[in-house]
Every structure is written in C-alpha cells, then in structure tokens.
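One chain comes next, on its own, written as structure tokens: the form predicted alone.
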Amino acid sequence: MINPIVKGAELSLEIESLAFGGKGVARKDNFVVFVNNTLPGQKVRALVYKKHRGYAEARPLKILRDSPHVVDSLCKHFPVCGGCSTQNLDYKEQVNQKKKQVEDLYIRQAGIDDFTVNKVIAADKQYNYRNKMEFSFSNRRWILEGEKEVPESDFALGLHIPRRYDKILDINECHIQEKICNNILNLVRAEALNNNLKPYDNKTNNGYLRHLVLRYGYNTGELMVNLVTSYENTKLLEPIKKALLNQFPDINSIVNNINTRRADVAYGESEIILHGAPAIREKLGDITFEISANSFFQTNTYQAEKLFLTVQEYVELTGKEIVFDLFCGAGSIALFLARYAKEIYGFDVIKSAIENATRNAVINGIGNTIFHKVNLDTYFKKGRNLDNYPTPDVLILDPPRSGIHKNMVKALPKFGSRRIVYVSCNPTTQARDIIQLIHWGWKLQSMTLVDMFPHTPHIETVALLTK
C-alpha cells in the first residue's frame, strides 16, 4: 500500500517524544514524521517539507493543544538562535527525554532488549553554566521577522542561523553563559562599529573579525578573551583591548588568533598575547588545569566534576592499576584519576591538548602520567606499538564526536584490558563502536547520562564495559 504522505501535505500530528537531535516525533498511518521545534503531548497542524522512504520532515504551521510539559523560555532570541531548542521544555522533561533516547537507540540500534539507564545525573545549575562561548562576526546579519532593516545589516556578532552556514543572529545575552561574558561580547561588538572594523566575509574571503571566543573560570573566576581575525593587524585590535581593560580589568588573558584559511574554525595557525597569560586557570576538585586558548575542556564545569566521578566509580582503581587514556586531550581525566592508579598513559593527536596535559601534570606536582602526540586512528592498527608500553588494566575512552576510527576499535581486543570506561558526546557513534564491542566479548555493565548542556539536544553518556 502506497503511504498516502506527500511532500506539501498538512497534517494533524500527536508529538510523542523527541528525537536524537530535539525534534518531535509523531506517526501517521505507522509512518514517522519529524517534527522541527515541538515538543512532547503538543498536537500540531504541521507542513511536510521532505519525504524519505522511511520517514517524513515536518515544520509546524499551528499549536492545536500545547504540551504540558511547556514553560516561558527565558531567553529573547529563542527559538530563532537554535543554539538551545527546548529552552520551553520544563526541565525535568528534558532530562526524561534524552533518558528515553539512549535507551531507545541501544534497543533498537544494539539490540539490547532489556538495556536501561542505570542512572541519570541532572544539572543543579541549568543557565549560565557554560565556560566557553564562540560567537561569529558575519557582514550578513540575520533579519528577524518584522524587523526592518538597519543600518548595522552588514555586521553581526552573535550565533549561526540553524542550517545557515552564511547567515548570522545578532546576540546581545545568552542566558547559558555567566553573565559578564554577555558585558564583554556587547562591549566588543560596540567597539568594533566604532572603530569601523569589517567582519569576515566566509563568500568573499575578505574582512578582518572573525569570531569572538569567551573562556571563564567558574571556580576561580579567570577570564580569557580570544579574537579570531583573518589576518594579523594588532593595531586594529588596540581600541577593542583597551576598552575591555577599562571596563573589565580583572581580564587575565587577551589573545589573538590568526586564521587565514577558509575554514570557519574559532582558531587560528598563530596565536599572539595582547595581554596578560597566555591561559587561563580553572579547578576541578582540588586539581588545577590550565587552559589555553585552543585547548579541549569540558564546556560545563560543575558537570564536567560530576562527570569525572563516575568515570572514577567505573574504573574501580586501587592504585595498582596501568591506565590508558585515550583521546586525553588536555589530560583532565588523567590528572583527575591519577592518585587512585599506579601510572596513565595518555594519548592524543593534538600538539596543544598534549602540551596542556604535560604542563598541568607539573603544576599539580603529579608525576604518574604521562602523554603521547599520536593519532589513535593509526598508531595502535593491527596491535601494533602495544610493546612500548606495560599492559593496561582499564582502558578510558574519550573520543570526538563521530566515535572511535576503525583501526582503532580493531585493536581495542589487542590492549588485553578487562575493563573499558567509554566517555561520549554522541550516543549514536558510543551504540555503534560498543555493539563491536559486544561481539568481541565485552559485556555492558553500567550506562550514566551526565546532562552537561541543559536546553540543548546533546547529550553526554559513561558506559562501563567488563571482559
């Protein structure tokens, strides 16, 4: 039978629960519709936009009941800016949501017929919880719906319009970082009109602001301001820094970095200090890291300590064990575990990330790690350079989001380990590579979603897995 959905139809919809990514899901005749911007319990007049062979997109045209789950967003740009999507999703839902997500995907994906999160951990802090921000300057300034056009259309600093990698929304308070860095962004982007400074172009190649990157230390209330530019003229930047430092003079880093390929990256082939350090500081229990302007750090830092105690739960150390860290990045979860652990060994790609973890080691005055520049898709293939090292008894996983490169997932049985914590930002890449995983003879033990980014479709997940 010929499943009547068309594209261009309008159609009633029920929203039953979120998707991976935040959008609703409904069904029409057992055929499943996305629906973009709603939530659970609404019922919608809804336009389909794309027909798959599996499954339909859908906006909504109308709200025919509300959610009762539905609350006042707080933020003025919402739900236009896409950076947070259910700001209007009453909390405790949203976290019942992302729950009902793992457990979806790892039964329907993995197979895991009886497969449940054993444990969720909420954020206490659901608003400005993040310590790093990256905003672009854009000469395309996205307009709003009844705005009329200002003189100001050409310059935009704020965040990326959904799916518009040329189009930039204009913010002037984002509720999900700590409010001065929302002082810094409106007095940067003031500066810059005064002084007539061009953002980027990402059409033309031309223009010189680029971004604005924000890094706040929320337990010890460092600030770090980086400006990305498309090429080096600090002469240009001196109004904006000496502004920031008549306003703002507990600032202890500003730095400049230069990217001049084409690539929208909030980071650049050079870097250089127009104030202060060339990094700021931030804790986590008592360990303290620093963190330069490129660095990886977990974005929420009262999470990221939450986070780090489950990764200690799972690994069950007695000071006797060896420690892999892989994909270690500034080596925070290494430092962390270090005194529970004989020695870790940590690895990463990224020149910076290893040079971080180096210098933290030393700053805590922790001597039982050590860190390794290789790149994992490679450098362990076919088990190879497994030799160099003692074997490991836990094995903790920390990749980017698109998971672990095959060679490596290959290796993982060469390790000899008989205990694997795998941290992930993307439930969909952790199902795939632990579902090989399974077959090689792991069990998943544990699942802990740790909420690190409130409002926001992601999602944060440990897993323990025991030989």
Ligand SMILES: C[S@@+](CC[C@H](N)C(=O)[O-])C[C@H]1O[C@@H](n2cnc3c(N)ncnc32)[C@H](O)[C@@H]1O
Given for the second form:
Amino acid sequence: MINPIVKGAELSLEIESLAFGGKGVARKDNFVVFVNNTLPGQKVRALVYKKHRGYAEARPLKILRDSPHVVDSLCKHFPVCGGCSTQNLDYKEQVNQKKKQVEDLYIRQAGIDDFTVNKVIAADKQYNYRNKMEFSFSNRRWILEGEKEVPESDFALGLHIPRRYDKILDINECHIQEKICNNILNLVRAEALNNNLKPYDNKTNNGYLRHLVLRYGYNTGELMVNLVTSYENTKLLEPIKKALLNQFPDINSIVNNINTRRADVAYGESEIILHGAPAIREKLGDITFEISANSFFQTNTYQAEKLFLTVQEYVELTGKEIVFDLFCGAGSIALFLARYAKEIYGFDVIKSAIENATRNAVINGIGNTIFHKVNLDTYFKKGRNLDNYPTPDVLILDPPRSGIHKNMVKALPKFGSRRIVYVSCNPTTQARDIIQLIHWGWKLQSMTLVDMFPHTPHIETVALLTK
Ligand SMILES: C[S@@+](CC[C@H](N)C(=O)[O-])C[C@H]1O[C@@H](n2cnc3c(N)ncnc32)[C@H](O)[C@@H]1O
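I would like to compare: after the form predicted alone, may I see the structure of the form predicted in complex with the ligand?
Let us now look at the entire complex, which starts with that chain.
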C-alpha cells in the first residue's frame, strides 16, 4: 500500500492527545502526525510540511470539528505569541493531558507497565502567577497578518515569535504576569520611544536597549525593574527611571544590567543600581528569600510552595538526617527543609546562586545549611570528594532541563543514600535518569505532577525513589 503521508499531502486527522511541546497528536495508518496549534478532540484538515522516518509534522488548514474541551482564549496576543499555547484548552484538560504525557513516557520509555502519576497538584491561580518575565527590545517588530509595514516596525518590546530569534511581537498585556507589570511594560515602551532610545540590533550589534526583566514578589508585593542594555550610559535611562518612580513610587529596585556580548541573554557582566535595593524579597512558607536580578528563583511562587511541600512529604525527615540538595540554586529547597533535618549540604555551579543561598540562610537565622559552588558534572565523578562530607541519608536532585550528567548519575550509588527525591522540569530526561537508578536497585515509589506553568506545555514532576 502506498503511504499517503508525504510532504504536501492534505490529510483529515483526529487529534487524540497533546505531545510534549503542546502539538496535537494524530495517527494515520499507524503513522504519527504532530499537528501544530490543535487540541485533543478536534478533527482537522492538515497539510504535511515535513516527513521524518517515523513521524510527520503538519499544520492545520481547517477545523472540521471542534474539541469538547475548547474554551475562549483570554489573551489578545494568542496564538501569535506562542507563549501560552494551550490557553484555549479547558484548564482541567490541560492538566489531564500533562498527566497522560508523563504516564505514556514512563510506560513507553522506562518500560514500567503499571506506572501511574500518583498525585496531580493543579494550580489554583491560572493567570497572574509568574513572578518574573523577560521581555526583549528589538528593531524588528513582528508584523501581524493584514497589518501594513509601518514606520514603527523598527521598535518592539515584547516576546520572541516562536522559532524566530530575530523577530519580537510587541506585547502590551501578558496575563500570566502580575497586572502592575503590564503597566510598567507599557510605560517603559512609551518612555523609550519618547526619548528616542534605540533597541539593540542582534544582527549588527548596534543599539542600546536589550531586555526588560520584571520581578514581583507575590507574598511581599516587592517589585524590581531590570533594564538590560548593551553598554553603560545611565544618563540615557534617567527619563525611564523618573517616569517609573513618578507613576509607581513603591518600586523597590531599579537596576541596569550591562550585557556587551552578542549572546541574547537577559543578564549582564555588570550591574548598576539605579534606585533602591539590589534585590527584592519573596517568601515561601515562612522563609524569606532575597532575589537579585540574576538569581534563579522558581517562577511560580504559589506552586513552588506546593512543590516544596511535596518534596517535604517525600523526604520524610525526622530531624536526624543528613541531606544533599544537588543543583540547589539559591538554596530554596534546602532552606525550606532545614528545620526538619540535621544538616543540609547544597551544591550548585553558579557562584551568585551559592552566595544568595548563603545570604538567605543568614537572613532566616538558619545555621544547619552549607552551600558549595561545584560543578556536579565532575565533582563527584566515580565517587570522589565524598570523603569531605558525612554520608547523606537523603538526596534531593533538581537538575536543569538536560537532566543529570552521566558522570553524576554513575556516582549516585556511591553516596549510600536509600532515599532519593528527584524534582524535574523535563520528564524525558528525568525518565532517562530514573531508568538508571532502577537498574541500580532503587524502586520508583511515587510520582507527583505539580502544574507550575498553566497554559504552557511545560511539566514539573517530583519522583520518590527508595532502596
Ligand atoms: C532547576 S534549577 C534548581 C533550583 C533550585 N532547586 C530551586 O528550586 O530554586 C537547576 C540548577 O542546576 C544548576 N546547575 C546546572 N548545571 C550544573 C552543574 N553542572 N553543576 C552544578 N549545578 C548545576 C543551575 O545553576 C540551577 O541552579
């Protein structure tokens, strides 16, 4: 039989589920087709634009039947922005799809037939939840369909169009950040335009304004505005600062990070404080964290509390345990749990994160945490350096998206810990690492999914393994 799935083919497809990354999954003659911007339950006519060995990618041409789970999207920038790509799917179904994805992954990839996600913690607050947003300035504004190319197309402040590093969609309302941050975003844009400040051009390396990073402490009400520029000239930022303090006199911190490198990152090699403190405070439970412009901090404060309570439940501390918090960032998990353990050792590769963690221990009067700057890819390789520490009863792992480096995974059996709690923002790499741990004798006891990122395809899971 001739396979009808070729590039350029038009197919009628039933969308069965959502895949990682949020694309709809359909099957045609047992061949998987991923369809952009579709929802489970929809029937669509779609055009195949890429064929791979075992699957194809398609874009929808027409919705033939809508999904029973479709809801109105709140955001006027949807779907062009691409940020909250599942916001037109009923929230309950979003979470249900994430659960299914994790279960499917563990059953297929890890070969655990009876695997289920034991608990799902959905978000009570599905909008206005992000405590940090990074917007970019650009001289290449994304021109919307039907919009004529207008002179103002050489200035934008907003978010990257998916898969386009060079084009920025002008955003004036983002519903996942706190409302006041939208007012600040629009005021900064207006002042930059009024004062003829040039956005940075990432092709020619010219221009001044690069990023606007807003941080808001949901449990403290504290606000930070970070203007990232390509060179130092704080005089140019004076009108923005003046307008901000005029309209929002309670802003706690305005800083200028200077990034002279070409890399499109919203942190600088140096920082100038333009107003107030160098950091804002946020609380998780009754622990206060000082967060500076470049510190890592969980972006959803309310769900971070629930995530850490899940970790607390899984570690089962009695006050006598030695705990290792591997990939500790600014120490949030270690400090959250410190009162329940004998000692907690935190490890992270970022110097400023370790400095933040140490400082946060001091401001909370916590004396049983010790933080070390080390590269975990190599530090414990083949079990070395373990003699410098007492034997950990419990390991907490919270690696970046890429998961745990193979050297580090191989070293884990040498720690002698019977209990491991593995927090992950990427179930694919988490499953890969857990397969290894199962191979070495740990048992996967329980899995909780905490929805940290409503309306987006991102998934956060916490696994408990015991020996
Ligand atoms: C997902 S964050 C975890 C943050 C922390 N647990 C929290 O909740 O705030 C991952 C952390 O891994 C750290 N990291 C990445 N690669 C590392 C490495 N090779 N060695 C040590 N730490 C690393 C990053 O600096 C980051 O702080």
